[in-house]
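First, one chain by itself in structure tokens, the form predicted on its own.
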Amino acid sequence: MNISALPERGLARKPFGRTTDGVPVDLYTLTNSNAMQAAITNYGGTVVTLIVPDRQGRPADVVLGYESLDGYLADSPYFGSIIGRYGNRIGKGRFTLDGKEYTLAQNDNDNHLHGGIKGFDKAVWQAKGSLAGKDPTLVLTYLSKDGEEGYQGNLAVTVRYVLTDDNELVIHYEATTDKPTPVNLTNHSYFNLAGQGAGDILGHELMINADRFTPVDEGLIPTGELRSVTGTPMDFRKPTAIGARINRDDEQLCFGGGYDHNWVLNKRGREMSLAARVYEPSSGRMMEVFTTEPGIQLYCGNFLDGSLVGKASKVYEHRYGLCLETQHFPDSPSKPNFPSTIVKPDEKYSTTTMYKFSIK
């Protein structure tokens, strides 16, 4: 994508390809008055491009991904996608609800990961772009049918993307169901604030607003404990380079091959609050993550290995991107002490996350 000739503020749509069974897919480009741009496809609700200026005003694409649909169809580690029906892992692909055990697709060894074999990241969503309000907006809808990937209930999902003139990408998720079901939606963008493909993210300085995290076992399933970050490599309460402790001989880091953990955010209730802040010194770009969710997962591209070639023929090597996935905790359906992820027919699932960009 040519970032030297950005369109004026607005919303544009163009074809992005066809799925293997011939379904057409589009790419929607939202542009604000500051030349910040978000390009999102209705295949998986994927954020394909996110262009943000640096301290010199020079634009760069700060998310990993592919230039065409073919890349996402062939091999994508959830680049930029909506994750559902359940983001993160459910241990052994099983949970019990109202006395009945449900068996889900096991696509992460014997665990269920990110919604299963064909999760929301692989669905073609209905799309509608709008400039009726102040900011360019894309609204995606999808009906996850009863029994899909082992989940009960027909789940009607709406995801709204808004790009504001304050350089905020706001993602609002809503869902309703006709049967009780676990729901945990998130976005899985891989960020590199120096620019996608520009190197690893170990020099990014990260703050996570959390005093506790959820330690995991060897299968990356939470043990159920809410452990203090004090004295551990998980302490990001003060801005710290991601690479400062990532290679420390620590059991939790060994289990994850680095950071692949959920933090328990310091907050009360469901207010919109600051979850994390990332700063990249060479570009001056800073990203703040605000959310109504109780947790956030930091993943540092531990499984990227140079086998994927992305946009502008960039090779994505080990730790070339970081994810900050706002969420409820992993394996919550089997952990009664964790905040509940069960949505009932008389309830509406509603959550918001905002990625705010600025220069330091």
Ligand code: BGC
Given for the second form:
Amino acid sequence: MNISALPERGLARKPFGRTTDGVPVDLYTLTNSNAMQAAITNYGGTVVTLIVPDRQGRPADVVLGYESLDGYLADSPYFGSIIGRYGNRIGKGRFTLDGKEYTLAQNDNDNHLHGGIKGFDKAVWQAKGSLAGKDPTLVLTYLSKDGEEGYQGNLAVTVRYVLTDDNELVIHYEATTDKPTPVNLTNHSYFNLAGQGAGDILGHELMINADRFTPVDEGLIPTGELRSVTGTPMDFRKPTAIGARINRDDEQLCFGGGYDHNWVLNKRGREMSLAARVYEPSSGRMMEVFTTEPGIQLYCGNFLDGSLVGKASKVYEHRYGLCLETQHFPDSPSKPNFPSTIVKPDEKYSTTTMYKFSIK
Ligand code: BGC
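Okay, that's the form predicted on its own, but what's the structure of the form predicted in complex with this ligand?
Expanding to the full complex; the earlier chain stays at the top.
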């Protein structure tokens, strides 16, 4: 690659379009010293592009998405977005807290998924780019009002994206509330380390640092069991191609249409630890996911079917991207044995996840 063509470290902003209500949104491009770039819009806090070099130094965009806001407004299965107030499902859109039952928006059959009909992925966030610290940073804030999608409490949310010179995209999530509420924030990027639109992700080799997973029922709601991965297609403790066992006759894979499950990470507490590692052999790109969260959802684009056309006119076919969503476990508000997701007025919600890129 022509060295003089490398983009300079910095932060740039340009218009990205207007919402259907006419609200203008922007695209912020963070560039580090190695020409790695993350372009993020304040519509949904969405990671629109992520440019990462391969083992020859050739850059490619490794996330699925759209070139302009219109694509996201028209139809997006949460490509790259911040998910909230609650990542993944809450069964029947109902939970009980302090003896009172709450009813949430049902947007996935009779379940509540990814925050409801208008989750944080569809909100326009206040944005502030900064180069003042060591690394290019985008700070996004959003006030989720009391009653939004059925949740009580005004929830003030801050998400900070930082791109470091060690090729890490770090995401800090913070929130405070004035009434007790479940909170479970994540990012829904669909990765393809060979480059977006380049094919399916079945050849990606995956390691998940987890001895157990949370099995689900046919509606993808956890049963409450923490089940050992031993002897199942869920055992990714040793790096294994995602496609190696995906067609096995297995009840869990059948319910998910492939992998669409939460793993219980091996860790002591809330420390930042390695959750997963993905390697794509043809490009040599590797991504490691570190998090303070107790769980991670692997979703393999099982619902992509070639009907969405994304950046550079790429058609997103079945399993063209994989999501590794760091999180608390789905349906925790109704599962007393899962780590609690309830945030109280005198507490601060604070989690960090880092996607670190390298080559092998
Ligand atoms: C969920 C899938 C869902 C997808 C939406 C994933 O996080 O686990 O079940 O269909 O998001 O794109």
